[in-house]
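One chain comes next, on its own, written as structure tokens: the form predicted on its own.
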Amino acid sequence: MRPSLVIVGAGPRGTGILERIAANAPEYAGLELDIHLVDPFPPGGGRVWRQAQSPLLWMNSQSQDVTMFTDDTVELDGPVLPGPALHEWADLDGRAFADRQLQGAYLGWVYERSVAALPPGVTVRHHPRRALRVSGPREGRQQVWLDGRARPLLADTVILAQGHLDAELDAEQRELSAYAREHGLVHLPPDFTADSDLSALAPGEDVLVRGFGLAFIDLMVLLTEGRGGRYEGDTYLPSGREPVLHVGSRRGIPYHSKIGYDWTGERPPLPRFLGPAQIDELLARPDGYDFRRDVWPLIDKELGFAHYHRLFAAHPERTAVAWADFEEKYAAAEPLSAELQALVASAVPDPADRLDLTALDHPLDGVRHTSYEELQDGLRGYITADLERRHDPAHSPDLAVFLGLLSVYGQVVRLGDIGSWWHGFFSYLASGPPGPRLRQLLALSRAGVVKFAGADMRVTAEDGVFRATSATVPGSIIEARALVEARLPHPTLARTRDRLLRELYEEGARATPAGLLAVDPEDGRVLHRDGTAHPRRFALGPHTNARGAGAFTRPRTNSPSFRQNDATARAVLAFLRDLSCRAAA
């Protein structure tokens, strides 16, 4: 029988693996192969980027920062096959924020191009179904069982690339949902906003929203413009069908705006303090490492180096010593040490020009308002100042920190699962909404459609309603009959609604401390609790410790996801070639 590969998940990650299979296939000349893609959604975009969604929903990346193709910065064993970034393919202004429908079209085109690039002996078939289970012996063909199909697909190798997943409710969410059912309230648990049924949120109704990231931005758009409202300049004209959104979170503010200017001049030489050598040292420690103790200080020093390199180069009038002297002493100082803080204080006179990551992560710590109305004015001022700063090149060290974050992300991916805090911090600083979305948020605030609830938001269910409190306005209580959790589900192997992954875990697949599927960092083979790697099962994506960057990424950034896709594609092709050779012998 011809060798067979099943890829579960035909979205951007599955498509990226297919592109790498096509790129590497000529090295395995003569290999015949049947590839089966299993996904209920269209190949290319998959669920999240499918074209069948609201045209009001945007990407949060500029079109020039989105590509599915390798370039000469990507460190990989397979061939580099360049291709157009989104703005080049769509003939867009590179600074434009495309809608998700257009991104879905781009991903669909990448899929079709990848299929067309496969050698004549390789076939591809898409099965628009859900994969339910994988069975089979380690040394034999695997069976991939599909919803609504009596017989399984037979596979010599399987790649699990499901992408973002739904999750069963945790204890708190179950209690809130049960309370809502008992008292006739509305509770929308964590979900993909584009898939949420928002019809239960009535016009004019007060709605508590917990979460101030990108899921909230989608919710805001669908409940305002999506219900017929419109903007005239910086003024929002309601349709009358909008609910009133009271939004809060741990930080109490939205993610930082995307930076609205381009880089000029010399880039900071990164990595400097957190590069391959430091990661090798961490991985070699016999007793392991602790993120807060061992990794975070290196991240802080790396981002500080990027910040001050730019400050000294572009704004020397705001510094008090020569760069060479500062750099030498900065390199010698221990991360997070009093010595390092004293060096920065002596070299950078204005505290506003110093990088304080702790203050950035807790912007409302110690901030108190005497009334809910005063909080609205204060938060509008904060968001306005953030917008102005992120669009002003006088603050270009912010862009240097962004470049530092990209460098750090590309390094720490080798450490595997380091918990959710780092990914949230990265998204808060580097992956926030486009500037126009925050200007819309300000307009909605002035119109009274969105109201800010403050930091350290706490929600309780009592006396037949939901109640929210915040440390930012001591003593204030907001009551509502509807609560929306504006955040993505966080599925662990034990709680995922993906039956296939849950059964793999129950049968012995290893989970990381955070509950992700553990895979070999070299090629993505699924690891088991007995310490072995499955020879025929591979997995990549956000449900694994090989999550990497996003399935698509910025050009010329040596994308970890592209490196992972290439390594997995080559491992699969090598395995199938050896299998064919043994069968022919």
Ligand SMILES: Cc1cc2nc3c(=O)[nH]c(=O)nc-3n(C[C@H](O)[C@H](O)[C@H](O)COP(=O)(O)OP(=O)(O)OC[C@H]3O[C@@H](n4cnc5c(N)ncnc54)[C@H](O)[C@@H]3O)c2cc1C
The other form holds:
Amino acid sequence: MRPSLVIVGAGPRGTGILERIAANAPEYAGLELDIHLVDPFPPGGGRVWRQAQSPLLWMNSQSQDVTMFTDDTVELDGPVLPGPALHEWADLDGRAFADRQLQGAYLGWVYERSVAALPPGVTVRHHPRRALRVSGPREGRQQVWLDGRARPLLADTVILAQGHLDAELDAEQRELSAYAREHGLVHLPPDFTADSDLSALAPGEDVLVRGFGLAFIDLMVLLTEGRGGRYEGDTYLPSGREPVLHVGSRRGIPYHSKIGYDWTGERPPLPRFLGPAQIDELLARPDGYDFRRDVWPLIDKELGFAHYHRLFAAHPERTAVAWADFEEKYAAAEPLSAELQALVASAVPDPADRLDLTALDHPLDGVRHTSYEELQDGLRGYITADLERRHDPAHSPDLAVFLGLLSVYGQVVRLGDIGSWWHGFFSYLASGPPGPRLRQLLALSRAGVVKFAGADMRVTAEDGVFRATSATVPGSIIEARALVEARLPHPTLARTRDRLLRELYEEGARATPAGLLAVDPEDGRVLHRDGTAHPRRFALGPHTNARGAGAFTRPRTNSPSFRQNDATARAVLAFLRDLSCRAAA
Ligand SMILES: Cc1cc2nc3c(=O)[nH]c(=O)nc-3n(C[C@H](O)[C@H](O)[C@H](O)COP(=O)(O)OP(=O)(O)OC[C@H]3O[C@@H](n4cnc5c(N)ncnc54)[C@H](O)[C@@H]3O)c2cc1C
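Compare with the form predicted on its own: the form predicted together with the ligand:
Following is the full complex, with the preceding chain placed first.
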């Protein structure tokens, strides 16, 4: 029997793993292997990056920040195989934001190139179906059961690269949906916006939207330009088919704009206060660690270091002491201590030049408006100021903090699942919408198509309608007959709609505290509640604690995703070789 590998999920992860199998295969002379890729969507882009979606939807990464290829910064055992980043492949301005279709084409090309690079003994077959189940003993071949096929695929090893998944509704969402059904209202629960049916949102209708991140940006685009509106300069010309979107969230503001200038000069030497040594120390604690108590102070100190390093280097006139002096005292001070605050206050005269992560996380704290009309002006001012700041190199400490966030992200990946707050905070600061999208948001606000609903938005369903209130406009209420939850589903193993993963969980696979599939961070082997690692089952990606960078890889960043893909590809190839050797003996 020829050795066989089944990869479930042929999106960016599945494709990246295939690229690593091709890269490592030459080490295994005479390799014979059948690879089966299972995904109802086309390999390369998969579901999120498929060609068949609105061309209006963009990436929120600049095209120069997206690569599928390793470089000499990546610490891996397999070979580095360079290739073009998205902007090079598509011949785009590196600062441009490609649409998702184009990114899908790039991923499709990477897939084809990886398949072509495989040695002659390796075959690849795509099965455009859903995988429903994995069965089989730990010490024997696995069976992967596909939708609509009576007989399973046989696999010596299985890799689950299933990525972003749908979730069953939680109790609150179920209640809201039931209320909507009973009262003839519209409720759209968390979903992949590109896949949502938005036709129930009628022209001119007031719609409450809860969530102001990237899912909101997608929704905004599909309900405006997607319904025939267009922009003339900074003016939005409605088609008349748009609903009126009242958007709010906990913070009440959109994510910070992507930064619109490049780095110049010396980079902050990172990691400094949160590097491998600190992570080792946290991992070695017999009683474990607590994110807020043990990790967050280190993050705060690291980001502060990046910020002040840049401020002192680029704008010494905005500082009151010499860098060497400051650096020494900063290094000695306890994170988040009064001593550290006092040091910063004495060295950086203008409070606007100091980094305050708590204030950044609660931007509308203490902001009060007497009416929603007043809030609109206030928030347009806020967004305009954010856009200007994020495109003005005089604020380049912001870019240093961004580099700090990337560095921290790369480090804390080793801690595995540290909960969703950190990912949300990271996205809010480092992974916000392209500047042009915020300019569109401003135009839509002026046109009255988007209305801001404030911070700490609370939604209730009563008297046959949905009602929203906000701490920003005390005493005021917005009523609507439609509510959209503008965020991705958050599937846990217990709540995922994916049957295969749910069954794996029921049969003993371990969940992380946040409910993700627990895998060995070294090679991606699926872990079990009995403490063992499954020898033949692997998993990588957002549905696991091996989430890599949580985004596409930026060139030259020693990406954890590439390291994981390489380690898993090598573990699988080594396992298959041992199996063949045993069979031959
Ligand atoms: C809407 C959205 C926009 C994003 N935009 C950006 C961005 O602009 N920049 C950035 O850097 N990152 C972005 N990301 C984050 C990141 O790049 C994506 O998360 C990336 O798609 C992850 O790749 P993946 O292969 O792990 O998961 P996915 O892309 O979700 O791919 C998983 C694949 O597995 C398949 N699958 C799942 N279950 C089964 C099953 N049972 N049987 C068969 N097939 C199955 C799915 O059909 C899918 O094709 C975005 C994520 C989302 C969700």
